[in-house]
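Here we start with a single chain on its own, the form predicted alone, put down as structure tokens.
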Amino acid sequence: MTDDGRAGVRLGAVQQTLMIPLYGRAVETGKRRPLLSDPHAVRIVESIDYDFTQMKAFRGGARGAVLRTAMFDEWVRRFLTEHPGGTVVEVGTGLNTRFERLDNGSVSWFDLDLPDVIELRRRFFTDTDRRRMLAGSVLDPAWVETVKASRGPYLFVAEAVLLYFEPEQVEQAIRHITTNFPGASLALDTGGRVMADSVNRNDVMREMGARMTWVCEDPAELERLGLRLLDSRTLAQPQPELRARMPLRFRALSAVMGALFRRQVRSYHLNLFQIPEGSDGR
């Protein structure tokens, strides 16, 4: 804790990079007609002893963040309606206030990530007796039975997370869930050469020390997994329902990264897959 009473961060490098999703969604909420509403965002940012002095040189990749963060969303939505009672697990959760956002009221709800931002997560949000935090790295089995205990269906939802895995450890994450959770969903995005070298170039990236190390040209290459792909979209194909309601800013900026950056847009995907009922993730 700071003099000023804001909270210090201490996080690894990767782990850094929840700042630009979350700087994103509170700009974006100061928004006349925001894309997404998140009052939790602008607390934490205000309430933090972190520097996003270089955030807001990075305009354009926060915007970026937030309307992944809006698509994925949109899947956790539908999941929802169509199960209520579920549970939800985000791998990797970062600062996320996916649940705030969306919460029904009945649905099951794990926080899951590195224990350094668990440690920083508790300072702004606490366990009941639907939403639990989990400390500890996907690629660790420990939480699984945890998880198991609460009440299907299942969707795992992992923004920005597995990008930053070697190969082997995206597939030990991915096999992690194909063995224990048949019948599952499991939202991830996926990025080719030309996303990452984009995004290894980037000054902001760099200087958080944080690397994508993990390039899938196709989604559909997951499959091998024990995965079947339901929907893949770039940030150009947001769905027709998000379409919808998009402020006219982001329809824009959606129709000019298709066309101006149309090769890295074209690299990068969210993608939404299920696991087979009598999958063994092999």
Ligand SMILES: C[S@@+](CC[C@H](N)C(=O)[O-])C[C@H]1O[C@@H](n2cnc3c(N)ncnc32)[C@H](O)[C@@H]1O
Second form
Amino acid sequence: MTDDGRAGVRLGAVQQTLMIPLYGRAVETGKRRPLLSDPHAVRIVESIDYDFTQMKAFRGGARGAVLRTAMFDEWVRRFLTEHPGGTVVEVGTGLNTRFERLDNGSVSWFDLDLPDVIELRRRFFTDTDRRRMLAGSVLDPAWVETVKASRGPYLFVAEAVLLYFEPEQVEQAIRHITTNFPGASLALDTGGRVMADSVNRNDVMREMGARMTWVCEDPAELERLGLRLLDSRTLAQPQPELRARMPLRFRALSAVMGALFRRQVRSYHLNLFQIPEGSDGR
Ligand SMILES: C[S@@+](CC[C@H](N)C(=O)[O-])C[C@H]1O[C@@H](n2cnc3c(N)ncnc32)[C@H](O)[C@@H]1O
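Write the structure block of the form predicted together with this ligand for the protein whose form predicted alone appears above.
Time for the whole complex; same chain goes first.
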């Protein structure tokens, strides 16, 4: 605890990357017409002892993270419209507040992350009947039975998580899901070499010591793991429902990115997969 009462933070390198989207959502909330409003992110940023100075210079990245989050939100929203009593599993949840944004009063929700992140998370969130935190790695199947005990259908969301895994760890994480949850949906992002090089050159990421180690040029490659690709979008291609609600700032961002940073934008995809019933993950 600091003199001014802010809580200290001790996190591993990859875990620290959660600060980027958290900071992005907090800043976005202060805008006149925010793309998403997240008062919890504002409260958390104000109450932890973490140096956000560098992130102030990385506003473009934080804004990109907000757009990314809004696009993942859109898929979750659609899932909840079709399956209001289903289960959402946020893999590598960080300090995300998707449940607060999208809770429909009947969904069951799990927030899974590494123990140090869940310890931090517990300072700001509490478990309820429908919403529980799970401390552990997605690579360790200890979480599987707990999630299986919850009612399907299931949607797994891994936003900005697998990018930092080794390729074999990505396969392992996906196989835990495909073998145990046939019929489930899985939303995850993929980045190619252009994206990886740009992330790994970034000062904020270097300072954190996090590296993007999984390079995936074509999300359809993952179909060999027993997935079917339903939708794949760059940040310049938000879903039409989202685009219709987007403030001008974000429409401009999306258009400018699409025009000026074509190679980078095309190198990063947000993807929605389905695990066909009867898939055994091979
Ligand atoms: C860039 S942050 C994204 C956080 C959150 N998804 C969001 O968008 O705000 C990456 C997150 O993945 C988590 N993570 C890394 N390795 C993990 C693992 N093996 N199992 C579960 N979570 C993991 C980190 O702790 C961190 O919270």
